[in-house]
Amino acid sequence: MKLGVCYYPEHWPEQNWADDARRMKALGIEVVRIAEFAWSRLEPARGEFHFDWLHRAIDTLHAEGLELVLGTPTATPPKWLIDQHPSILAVDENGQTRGFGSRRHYCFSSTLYRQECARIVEAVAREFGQHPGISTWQTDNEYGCHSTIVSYSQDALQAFRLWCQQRYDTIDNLNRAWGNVFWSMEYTGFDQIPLPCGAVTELNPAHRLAFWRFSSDQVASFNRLQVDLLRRLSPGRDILHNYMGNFTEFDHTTTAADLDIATWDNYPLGFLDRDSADLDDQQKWFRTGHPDSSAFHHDLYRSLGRGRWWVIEQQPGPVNWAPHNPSPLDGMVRLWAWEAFAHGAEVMSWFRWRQAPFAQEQMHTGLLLPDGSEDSACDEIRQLTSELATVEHSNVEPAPVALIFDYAADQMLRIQPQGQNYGPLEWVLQQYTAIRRSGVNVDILFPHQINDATLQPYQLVLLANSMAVPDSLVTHLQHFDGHLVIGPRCGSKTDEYQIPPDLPPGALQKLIPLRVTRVESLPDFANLQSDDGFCAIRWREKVSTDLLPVGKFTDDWGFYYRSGDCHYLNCCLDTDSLQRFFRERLQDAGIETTACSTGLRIRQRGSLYFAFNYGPEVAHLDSGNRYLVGNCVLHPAEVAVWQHQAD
């Protein structure tokens, strides 16, 4: 695993660059990302390109043996471009233009902006595409950050109508698919279709889902435009994009298909404080991040990158954008990096090299303080660098468990959650956590990329959130020779957001003979106990079947059904119950487990084993292990690495 950093030479006097490059190299940095926000310096006026400064910066960094990731600057169109073409700007659901003054101020559907992007990307690629210091390209930056996937502009309206016509062919097909006979919403032509905003009350969920799919496709085609140019003008170099954490506002699989590497930006403390609804979790993990948040995303993006993935932005200290911005516990910068290594990261890169003394991110920590002196993360990176040199890189082998995750299903569950306390991604993470608490590795798969060979390595497969299940996936699951867990709400809708004609779980009834005849969402105070000690929260389903339930609730609703090696969980469970449920399913599948304390996580990579203590208690490991890093007593924020001893 190489170490990297994000660097902005345009923010600093040129006389600092050589010293910065030398200090990066001395710290163990090998990869540097630059220029993804530099359009105004590269082209201060239309056609007036200023590339000399970037040539000097690249040459300076390359002279120290640093590999460079060069970003396309399209996330920040400059003011002169907005003044010439204000139609580039996105429009929110209230009809207000989202203006200039920060970043990501463009509409993906703007044909004019796509032309401008092609122009600047081609100019930059022609100028730097053959430079020996450029090993990798990054397209744009954080697609969708600040809720910028969706735009309600006139360009988006016209593009969406065309997308609908291509998808449905006739307006009658669209009306049937969306159920527009309800509330007299039928259209007589594609030119009547509005954008899904501004209605008196709830919008048609099928309309909203179609617009989400359209918006995802716009991101993919926007990205592909840049990728095609870069492949032609700078052949032989990898291309990546940096995704985000806890972010499902577009289908990442369609964009990732055109890229070589998936990278993501990991800010564990910011994500916990901004995204968690659990106050106990926020209190317990506020200096470490949730023990499974980083790991889940590592597994997610490793799958998106088809095995090739990086962390291109890693939190080195307090950030600036969360509701609260605490300092990480001493040791966490090192722990987060080791955890990325354990999941197979090619690069761990910190954001940023030096803390900016100006503008929006001046409160965001870097590896250096604004005056150039080192911040505390540098000592942890030095320790990490020396430790990494002692550990061999083993291959990342398939896990015994696969979790099938569906971006479209996540969106469907957000459109009609049927309960205010139901968080789709939160529920997926809770299932992932329950398996990890048993010391078991988890791989993440995507439904449209699965075939019989894909499933062959696994002993247990989990349908975590598959609301609409493709027929092809059902067929492959029928051929799967292992244990299958189907979670609640799976198969509960068709691809066009209707209840299946044969009732939920739809085509999954080919795997287990039952039908869901009633559902209920539960308020937080309603915790329902089964007769065998499981506790249901938030969501529950009533099932009609000849199968006997494994357990029952006090009102005689069944709890959990099984047919052979297929298991149907018909409710959401609290933390302890969910862990117990999956521990039993892992045992059914013959998977070896290791009970982990609340904050301890175990990960295997080849012959190496890793232990990460998120705290708050001291963890004790087997004293008989041959430790390469750490030892059998693991304090909070500490790491241990040991080699598997062959029998």
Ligand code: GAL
Contents of the next structure:
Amino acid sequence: MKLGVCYYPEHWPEQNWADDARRMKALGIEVVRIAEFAWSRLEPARGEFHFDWLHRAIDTLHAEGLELVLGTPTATPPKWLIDQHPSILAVDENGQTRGFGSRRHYCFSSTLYRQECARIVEAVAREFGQHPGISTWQTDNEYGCHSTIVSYSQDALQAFRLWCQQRYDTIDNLNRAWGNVFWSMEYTGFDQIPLPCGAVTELNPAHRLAFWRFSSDQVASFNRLQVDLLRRLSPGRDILHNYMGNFTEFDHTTTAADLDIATWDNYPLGFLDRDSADLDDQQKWFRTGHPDSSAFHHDLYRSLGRGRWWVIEQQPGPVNWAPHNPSPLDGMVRLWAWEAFAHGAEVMSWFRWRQAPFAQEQMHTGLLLPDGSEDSACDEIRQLTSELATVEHSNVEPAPVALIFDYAADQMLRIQPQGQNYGPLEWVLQQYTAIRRSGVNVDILFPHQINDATLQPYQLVLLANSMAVPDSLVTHLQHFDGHLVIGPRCGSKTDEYQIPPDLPPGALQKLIPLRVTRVESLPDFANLQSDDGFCAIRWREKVSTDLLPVGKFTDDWGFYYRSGDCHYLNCCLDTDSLQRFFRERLQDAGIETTACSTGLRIRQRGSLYFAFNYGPEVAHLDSGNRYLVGNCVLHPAEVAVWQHQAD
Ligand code: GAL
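Could the form predicted in complex with beta-D-galactopyranose (GAL) be given as well, to go with the form predicted on its own?
Okay, now the whole complex, with that chain kicking things off.
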């Protein structure tokens, strides 16, 4: 695993560049990402290109032996361009234009903006595409950050109508698919279809789902435009994009299919404070981040990158954008990096080299303070660099468990949650955590990419959120001969957001003979116990079947059904129950488990084992292990690495 950093030469006097490069190298940095927001410096006025400074910056960094990732600057269209073509700006759902003054102020559907992107990407790629220092390109920056996937502009409206025509062919098909007879929502032509916003009350869920699919497709084609140019003008370089954490506003599988590497931006403390609804979690993991958040995303992006993935931005200290911005516990910068290594990252890169003393992110730490002196992350990186040199890089083998994650389903569950406390991604993470608490590695798979061979390595497969299940997946699951857990709400809708004709779980009934005849969502004060001590929360399903439930709730609704190796979990469970449920399923599937305390996590990579202590207590490991890093007494924020010993 190489170490990297994000660097903005345009923010600093040129006389500092050589010293920065030398200090990066001395710290163990090998990869540097640059220029992803530099459009106003590359082209201060239309057609007036200033590439000289970037040439000198690239040459300086390359002369130190640093490898460069060059970003296309399309996340920040400059003021002159917006003034010439204000229609580039995105429009929010209230019809308000999203103005200039920060970043990501463009609409993915603007054909004019696509032409401008092609122009700048072509110019930059022609200029730098053959430079020996450039190994990799990054397209744009964080598609969707600051809620920028959707736009309700005139361009988006026209493009959406066209998309609908292509998908449904006739307006009758669309009306039928969306159920528009309901509330007299029928259209007589594609030119009548509005964007889903501004209605009096809830919009048709099928309309919203179509718009989400359309918006996802817009991101994919926007990205492809850049990828095609870069492949042609800078052959032999890898192309990546930096995705985000806890983010499902577009289907990442389609953009990822066009890229060589999936990378993501990991801010564990920021995510916890911004995204977690659970106060207890927020308190417990305040300075470490949630113990499964980084791991889950590492597994997700490893799968999206078909094995090739990086952390391209990693939190080095407090950030500036969460509701509160605490300092990580000493040791966490090193621990987070080791966690990335344990999951097989090719590159682990921090955001950013030096803290900016100006503008929006002046309160965001870097590896250096604004005056150039070292911030505390540097010592941890030095320790990491010397430790990394002592372990070998083995392949990441398939895990025993595969979790099937569906981006569209996540969106479907958000469109009609049917219960205020139902957090779709949170529920997926809770299932992931429950498995990981048994010390077991998990791989993540995407429904449309699965075939018989994909499932073959696994002993246990979990359908974690597949609200609509493609027929092909059902067929492959029928051929799968390990254990299958189907979670609640899977198969409960068709692809067009209707209840399946044979009732939920739809085509999954081929795998287990039961029908869901009643569902209820539960407020947080109404948890329910089953007779065998499992505690249902948030969501429960009543099932009609000849199978006997494994347990029962006091009101006689059954709890959990099993037919051979196929298991149907018909409710959400609280943390302890979910762990117990999965521990039993892992045992059914013959998978070896190691119970991990709340803050301890264990992972295997090839012949290496890793232990991470995210918790406040000291954890004790086996003193007989042959430790390469750390030892059997694991203090908070500590890491241990040991070599598997053949019996
Ligand atoms: C990311 C973004 C970076 C920077 C960083 C701050 O979302 O890609 O440009 O803003 O956050 O944490």
